[in-house]
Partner chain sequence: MSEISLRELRHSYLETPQADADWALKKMSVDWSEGGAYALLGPSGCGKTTLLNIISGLLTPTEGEVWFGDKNVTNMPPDQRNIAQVFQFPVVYDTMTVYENLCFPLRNRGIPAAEVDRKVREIAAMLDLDEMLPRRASGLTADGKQKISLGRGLVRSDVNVIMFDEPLTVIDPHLKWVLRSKLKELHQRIGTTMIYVTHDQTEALTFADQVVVMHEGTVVQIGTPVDLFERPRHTFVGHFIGSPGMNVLPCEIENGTPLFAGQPIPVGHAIAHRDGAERLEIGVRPEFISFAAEGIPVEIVKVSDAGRYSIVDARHGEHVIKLLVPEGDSLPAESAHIHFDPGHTQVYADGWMVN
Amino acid sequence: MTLELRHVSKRVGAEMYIYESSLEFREDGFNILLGTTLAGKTSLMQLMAGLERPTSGEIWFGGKNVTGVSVQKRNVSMVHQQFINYPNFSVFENIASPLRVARLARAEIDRRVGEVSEMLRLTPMLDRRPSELSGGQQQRTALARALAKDSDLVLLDEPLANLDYKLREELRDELPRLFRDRGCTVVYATSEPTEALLLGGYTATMHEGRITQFGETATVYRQPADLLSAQVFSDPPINTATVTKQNGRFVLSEAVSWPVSGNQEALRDGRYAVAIRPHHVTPFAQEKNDVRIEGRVLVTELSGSESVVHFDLGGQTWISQSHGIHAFEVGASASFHVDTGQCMYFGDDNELLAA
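As in the form predicted together with its partner chain, what structure would this chain adopt when taken alone?
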């Protein structure tokens, strides 16, 4: 069953939570909502769940208009960022609760709870209360409840954000496997671009209540529709600058320019915004399309396997991310190499013109 938002918007008082958006979600993989804290991911999920009614527009699910259908009748599950479980129920009862509400036979409930608790390695703690579990186990319980219900729509609202970093890695690996072949639509909200990439599937980038792009995750990452989408989908932040196209070259400054190539030739001469991801700006020469730029080093962060250097380029902070250890003195001038083949050019409305 497909979930579709048709011209949906949400306003509370004078505040716009979601600007008019349309979106058709996919069933063959995670649908990821990527954006910062106030981008509107949670608000959008509340609309999809039926916890809130859209101010305008319709929500269609499985070919039916469900806009006015109450949440209880929608067969959805939801997992929140905070570990939400019923404190007065045991882990077993927590997982079983949606099934009990649906009045399933006891044997069926036992079977399903047994199955998902085995999958999520919760079997030994079925008799405990949620408060006696670690954070990871509490979140597993919440996930198990969503899985056991076997609903048509699963909403995961930053489910891993409050977990320790290693646990997050582990669960992130498991999640797509858990929901595979269940025939349900999964929507997953996150604020971390890397998480979106690793989960694969489809991604919608969100910014201040607007969906800026939707498509296959890798496509959205590599071919952002506009500058905003590129910025949302970049960690560390994407480098941007203004360039002028003239005489078949892009000119960044007097000393720095590079030749136009491929589909960029169709662009008219003039000013464009250029964006390039930090890992295409390196302290060492690139194999192809190498252009050297000079910047003043602000900070160097060495993480063992890679170096992240923040440097000042004509008043803007740029970031270089590279493999290996490259130490720089703070305040010193240093040269970096840009792989201009990876540059993305945006026009006046910030839409992607050429890459």
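Please give the other form, namely the form predicted on its own, since only the form predicted together with its partner chain has been shown so far.
No partner chains or extra molecules come along with it, only the chain itself.
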């Protein structure tokens, strides 16, 4: 079923939580809300669920206007990042609770609980209480409850945020499979761009209560509509600077420039904002489109598989992200290489003009 927001907004007192937004979520894949904390993801989900009523606009689901219809009268499930389970209920009763409210027959309850418990590997734990479970098992229980209810709309509000890395990776791989072919619309909120890319589907980028772009996840990542959407969809933060197009070249500084190519040639001479993601700025030369820059190292973050270096470039902080361990001395000057073929160029209104 299609979930559609029509000119929806939410104001609380003088504060705007959600600016007027129109959006149509799809049933044939995950729908992702991507944005930092306080971007408005949870507020938007509460409107979708019927927990809050919009200040203006309408919410349509399955071809019906459900604006103002209470959550109790909607077939909707919501899973939060906190492990919300009934502490005095067994795992079985936690999963079965919405089915009992719906007055399903005992045999049907047993069938549904058994099916999702097997799917989420909870069968050996059905007699335990939530306090006897690990964090991952508690979140699996919450997910099982949502699956057993067989809701038309499933809202997942950063459900993996409080899990350790291994469990997060495991469940992230499982989630698309769990909801595939269930005939429901799934909306998944996350603050992690990598998670959005791994889940695929469709992504809406959000910033301070505004939806800046919506489309297929890979397209939104590769072709952001504007600089703000590119910034939302980049972790570490995307590098930006001002360049001047003149005489067939983009000029970053007296010492750094590179040739214009492809659709960039249609741009008029003048000033533009250039943006490039950190993994296209490396301490080693690129295969092509390589331009060397110099910066003063500010911070280094080294792990077993990659190096992240923050450095000053003409008064702006840039970030390099590369595979392997590369030693840098804080405060020293260092060379980095930019793959200019991955640069994006934005105009005065921050709209993407060329990439």
